[in-house]
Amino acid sequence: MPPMQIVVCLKQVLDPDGVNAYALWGRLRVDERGTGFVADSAIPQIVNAYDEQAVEAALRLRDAGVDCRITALTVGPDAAAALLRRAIAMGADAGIHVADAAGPGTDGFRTAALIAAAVREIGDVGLVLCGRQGSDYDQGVVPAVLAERLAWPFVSMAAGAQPEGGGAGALRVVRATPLGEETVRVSLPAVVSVSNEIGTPRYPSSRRMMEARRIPPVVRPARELLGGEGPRAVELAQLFIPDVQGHCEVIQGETPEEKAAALLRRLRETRALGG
């Protein structure tokens, strides 16, 4: 029996910590079109953190005994191919770069269409893992739209996944919900979005990082996969940077009790608390 094909989707984003720091320093700028940031070289492009946790979820399935081949897939410009080397260094077997100069951007519907076309081209894929959302626009659209395009079941907010009965026909997925953990069973093929509750992804070894450089990704032009430009459902009209202001008030008091009482008085004065 051939190994199960697992596809893990990755997105390249500006480092959110760098973006936030530049915003606080007043150094973050929007480009002339008003639809993107001026990407300063000091803000690195990194793999979306949730997507790295999706790679970890795939590797844990292999660790649990699932005979599988893990393929990392990204949509974006040439620079996005660096994400695939990272995933391969972590333990993925191969990478596919859907070359799209426009990048994934804010149009999750078009990105999902490209991923669905690539998944169909791979053939016999049993599982697609995505991060729960992008850490740039935080929409979380792609996994659900992808599942709809593939006509597969979709499980969101996964904090863990294990094969049911040691086989590859179904998974038992632990979901993180506002009310606590929930365990569901999903038949494969399926799309699963992974949340940060799964834990810290493994760090690639130096040997794997060197080996990953010798495994070039398969490049598939976006126009070829879609037979043209493909659907465009979302257009970013305007991007702006809000004024970020910080104000800190130190609560005085000789003892913790006095400080707590002073804090309550201040909260009531500002009407943050009733009573």
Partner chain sequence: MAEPVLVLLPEPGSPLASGSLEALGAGRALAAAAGAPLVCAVLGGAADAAAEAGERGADRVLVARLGDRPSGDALVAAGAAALAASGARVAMVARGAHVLELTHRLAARLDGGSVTGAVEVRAAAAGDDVEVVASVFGGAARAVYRFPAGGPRVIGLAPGAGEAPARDATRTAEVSQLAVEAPADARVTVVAPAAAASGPRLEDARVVVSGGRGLKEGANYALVRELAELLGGMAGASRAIVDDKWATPAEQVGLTGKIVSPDLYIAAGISGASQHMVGCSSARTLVAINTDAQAPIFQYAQFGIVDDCTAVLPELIRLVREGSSRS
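Starting from the form predicted on its own shown above, please give the structure in the form predicted together with the partner chain.
What follows is just the one chain, with no partners and no other molecules.
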């Protein structure tokens, strides 16, 4: 039996902790176009952390004895290709770079259409793994739309996955839900989105980092894959910074007791607390 083809989707994001830090300092500004931040150049671009966890999920399937070939795939500008090298250094076998100039806040429906086309082109793919959501726009749109475009079953919020039985015709997936962990069985091929509960992804060795340089990604232009411009379903019209910060009233007092008493008084005065 040929090895199972696993595709892991990765996205390059503006470091959300960097964006948050600028916001907390009150220095986050929206640029003239209205759809990016002025501080963009000072905030690093990183691999979406949830997508690194999707790579980890694929590698754990291999560790569990699944005979597989793991392809890391990204959609984006030239700079995005660097994250494929990292995925290969972690243990993926190959990379595909879908070259697309579309910038930040890209329509996830377009991204999903591109990934679906690339997956069909690879052929015989048994599993697509994605991070649960981009840690930038927090939409979680790509894995769900991808499953619909491929007409494959979808399991979200995976905290772990194991092959079901001998042949890898199905997976047993543990999901993180608000009620606790749930275990499901999903038939393959399928799309599975991975949550942070899976734990810290492995760190590539320096030897693997060197080797990864010798495995250049296959580049596929977006227009060729889509045979045109592709769908437009959602448009980012405007970014803005909410006015929620800096209104904290610091309760004064010499001792914990004084502060506790002052807090209760203010909570009653503002009717945040009854009585």
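Between two forms, the rigid core is the largest collection of C-alphas that superpose within 1.5 Å. All of these numbers come straight from a predicted model, not from anything done at the bench. Numbering follows the first chain given and starts at 1.
Superposing the two forms on their core, we find that the Cα atom of R268 is displaced by 4.0 Å between these two forms. Core fit done between these two forms; CA of T255 shifted by 8.1 Å.
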